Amino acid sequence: MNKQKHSMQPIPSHDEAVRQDFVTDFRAFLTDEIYPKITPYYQSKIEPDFIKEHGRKPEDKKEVQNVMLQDSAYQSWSFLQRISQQMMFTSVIDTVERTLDELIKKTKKYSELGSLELDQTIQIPRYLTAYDIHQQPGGYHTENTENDISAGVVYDISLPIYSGDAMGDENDLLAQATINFIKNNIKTVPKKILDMGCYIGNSTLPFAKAFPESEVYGIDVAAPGLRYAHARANALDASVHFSQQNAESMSFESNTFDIVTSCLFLHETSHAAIPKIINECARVLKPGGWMIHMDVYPFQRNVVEPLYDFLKDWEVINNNEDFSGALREMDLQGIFEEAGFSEETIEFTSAEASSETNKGYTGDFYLKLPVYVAQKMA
């Protein structure tokens, strides 16, 4: 079966499809069939049990986690999870490594539209290096060869695992769920456009289609990722301005873009560059302009659920995501605030695809998506 959805994009073997396809299958299982059934069970035993000893329900979620932990059903699904995550990876890997010469040879074909600025002199930051994010192995910015752009289509090709294939034929449900939101409340057309932490530009691309009269910028730290970003957008007949950046402090003069967005960026960061990248969104946006971040759901409810808070960790604790769930309990709306952006505008909110975008993705699990809203004061 021909995996390919565009050029850039490497084409498996008979015995690699045969492999990603197991995968796909296995995480499907473990998502669609285990996954719904964890409630439930804690329901029927765990919490009970927990009540016979402690005489009360637990409290929060490190209860329910030291319970859950020590459940060998639980422990079965979890460990299951976090293999089909290294699978996933092994899977797509070997695809990667046959046919790496030939794309590296395609990316000096595929430069004619846009633009790349890449900075040899840049730090990838602690919160990128000190683990594996995803447990992609070398995480996202590691480069073994000159001109590498492995670690970007290893991303590519492993997202339609992830997600069941939810996420399109060009990886791009988030994004068109943000453009969504931008024409049926935002209502602006933005002369220029910044994606935050773009990483691969699947996030990127939708905005230069969306809105083929804007200047549209991608900026990420990973180097091979912005190679396979550029080769990728031209692939795809994109236009799209990529650059090596560190968003907590950025090389755009103040006063520059009308929309700056990401696309699960900021829960890949950490405490301490947070209020720098908010602030660097102020900085760099037109005054009136807009701030559109695409995330994890914070935690704004007066009620706590234990078991609901601990299954919203399991990525924390399992799949190397360990600032999500810190992200999830920050004052956000002070960050905001403190930035510069007008209060009465900020909103937690979700976001979906329109019908008219919606083509080629299958399944509910992206349906409504997590967006963190506000508007720089005029």
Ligand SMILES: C[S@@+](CC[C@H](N)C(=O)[O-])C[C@H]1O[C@@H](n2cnc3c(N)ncnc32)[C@H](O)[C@@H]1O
The other form holds:
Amino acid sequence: MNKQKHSMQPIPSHDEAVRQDFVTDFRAFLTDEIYPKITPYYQSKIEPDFIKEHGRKPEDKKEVQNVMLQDSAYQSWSFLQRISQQMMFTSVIDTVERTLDELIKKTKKYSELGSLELDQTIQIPRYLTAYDIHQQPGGYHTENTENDISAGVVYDISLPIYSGDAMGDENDLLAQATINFIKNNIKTVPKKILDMGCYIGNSTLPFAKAFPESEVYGIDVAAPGLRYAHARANALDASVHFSQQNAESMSFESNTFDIVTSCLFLHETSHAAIPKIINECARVLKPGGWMIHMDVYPFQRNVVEPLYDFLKDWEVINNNEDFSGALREMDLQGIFEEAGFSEETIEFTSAEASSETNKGYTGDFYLKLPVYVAQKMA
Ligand SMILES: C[S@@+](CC[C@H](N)C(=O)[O-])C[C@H]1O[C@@H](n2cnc3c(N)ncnc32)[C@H](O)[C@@H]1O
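Okay, that one was the form predicted alone. Can I see the form predicted in complex with the ligand too?
Every chain and every other molecule in the complex is listed next, the one we just looked at coming first.
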């Protein structure tokens, strides 16, 4: 199968492709075959043993964690799941290293549409440098050579392995869901759109294509992703203005955008960053403009489901997604109101992706996606 989805992507050698296919299947096996067995296994073995010992069910995720982490079947799945993420990156890094010089040369050619502005003085926030986020070696920002794009390429070609090809040919499934949401609910034709934490533009390009009359901007702190984003946008014939900026404090003038959006971004920041980012969204939006962030489930829930709560934290504990659990517990409603979004427009809801974009995984996980929505007061 030809793995190259656009001309900025490298073509893996035969052996690299075979390794990448193996990891794709291995991950699909762990996700589709083993993961669904955890709940019935817990209900038939772990919980009854706990009840025998304590005379009651576990009360919270901590109690579930104490028993699950001692269980060899759970340990095996969790270990393999963590290792499969490392194998995914190892399997694509060879391809990227082998082709990097050629790809960097290509970025010069793929530069006509849109623009790219980098800021060499930018400080990468500590929440992105303290550890390798979701185990990507070097994270999003590390540069090892001049005009490096390798971290961006690695991200691009590992996503189909991560998701079992569920994100669509242009990794655009999630952004398509946000666009569906805008078309069905907001019904505005935006003149200016901003995508925060855009990285390689997966979540940005679909806006340029869906709203061809609009000016589309993408910001991120990580230069390797932005350089690749600009070249990738050109390879995919999309015009986007990319710039290296921290979403906590942007250089855009106030009242500039009709829509400010983000995708898989907020959960990779921090407690301190969230109110600053939301304030910035309110500042750069025009009065009456809309903010739409696609991010993690669940929203604030009042029910305690100890096993569910424990499993939801797997990424936090094992995949270096440290803030994703804490984001779920923040008072986002309060933060949105404080920033100037009108109370009655704030919604924590879901956006539907089309099953046609999704070429692989067929479950709900990739089809009904969480969005946090609010309108700036007019
Ligand atoms: C999981 S990636 C999502 C990329 C893209 N939106 C997508 O859907 O594929 C999160 C991105 O947020 C960026 N990021 C994190 N904190 C940021 C901040 N304060 N300002 C700008 N970008 C940030 C990271 O560099 C990373 O590229």
